[in-house]
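Take a look at this single chain in structure tokens; it is the form predicted on its own.
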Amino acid sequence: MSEIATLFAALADPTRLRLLYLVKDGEICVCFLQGVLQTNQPKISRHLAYLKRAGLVAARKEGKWMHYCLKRQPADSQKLLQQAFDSLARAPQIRSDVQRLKNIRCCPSRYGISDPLRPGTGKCKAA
């Protein structure tokens, strides 16, 4: 019972819903999420930490960069998430986020680090 309550609590915030939608297709660097949501890194990291504690996302660190992806879920939770994603896909904010993600670029070369992986191309373990 507590697992489903945790899932619904995690889904009860618009920022977390946006983040989940953005990581649903594969790994994405926090720097891209900052650009898409047009907010600061601490706010994004706080919400991602919440999603990680809820067991919805996995993370890996590469240098200074954190990469997140959606974790595999039990069948019943996956069904709920998929229904949420289907509904979110029609939301104007999500459509705007997806378009912004296609155009966003971060510049880790400023810090002497190679570019982080583009969304959906990473090695995040979604076990």
The other form holds:
Number of protein chains: 2
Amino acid sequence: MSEIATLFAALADPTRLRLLYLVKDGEICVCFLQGVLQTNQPKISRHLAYLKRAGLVAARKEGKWMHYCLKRQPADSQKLLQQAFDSLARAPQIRSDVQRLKNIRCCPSRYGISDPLRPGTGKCKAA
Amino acid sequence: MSEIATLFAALADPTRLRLLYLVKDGEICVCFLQGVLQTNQPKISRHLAYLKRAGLVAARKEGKWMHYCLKRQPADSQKLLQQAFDSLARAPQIRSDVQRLKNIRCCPSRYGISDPLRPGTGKCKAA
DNA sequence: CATTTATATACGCCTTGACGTATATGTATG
DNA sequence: CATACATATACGTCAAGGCGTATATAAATG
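I've shown you the form predicted on its own. Could you give me the structure of the form predicted together with the DNA?
Complete assembly follows, chain above in first position.
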């Protein structure tokens, strides 16, 4: 009951919705997420921490990098999430996020936030 | 996008989830809702006001009474809500709410919050 | 081993919203 | 018309959480 409410609370923020959508199909490292969302890094990390606390994402460390991915949920939550993703898929912001993710090839720090679309050198393991 | 987040925010509270579930199939007056949730009246009214602001419920005045019901939503939100209701249907609290709603017959003030299950006199128009 | 890189956390500030209690508002009723 | 009733709103308080900025931590790298 209040677990359901807690799930909805986790979904009640645009930044978290964007992050969840990006990691829903597999691991993405924080630097990629930063490049896609085009915002400051602590903001990303804080929302990822929130999602992790809420049990929605799993984190895996690999060297310097942290990789996040959607955690498998109980059936009910899974269905709710899927429905949410279906809705989000049509949102312009989400569409451009997905597009940017395709273009990013390496860590944003290599080229700064000013031009997050520039393809990188492929050094980032998450590529 | 942030509209979706706003919807989730409205669903991120147990009391609002209970209220939404109760009014999802038709008009219910505030006194009934108070009897079912067994809490103080301002709390109910405040959450109903929130839901109304969020466009999730409609209100109709009839004499002294206010009747609330779920408002028809755009397709996406409708699906999300349906999924949410499916999940809620299995929650114990929701189950007992539904049970109490069946038993309540008139306005709680007639018998006080101490025994909200006692059938009323049928004077309440919402019966 | 000093420095850069990737990420997380601490801090201070501010807004939102939840709560209980008290009060206002409108409507019926005797 | 005074009173009871149904509902809403105001008030004060409190906790959660959002933000940007600064700093800590840990791993790689030269």
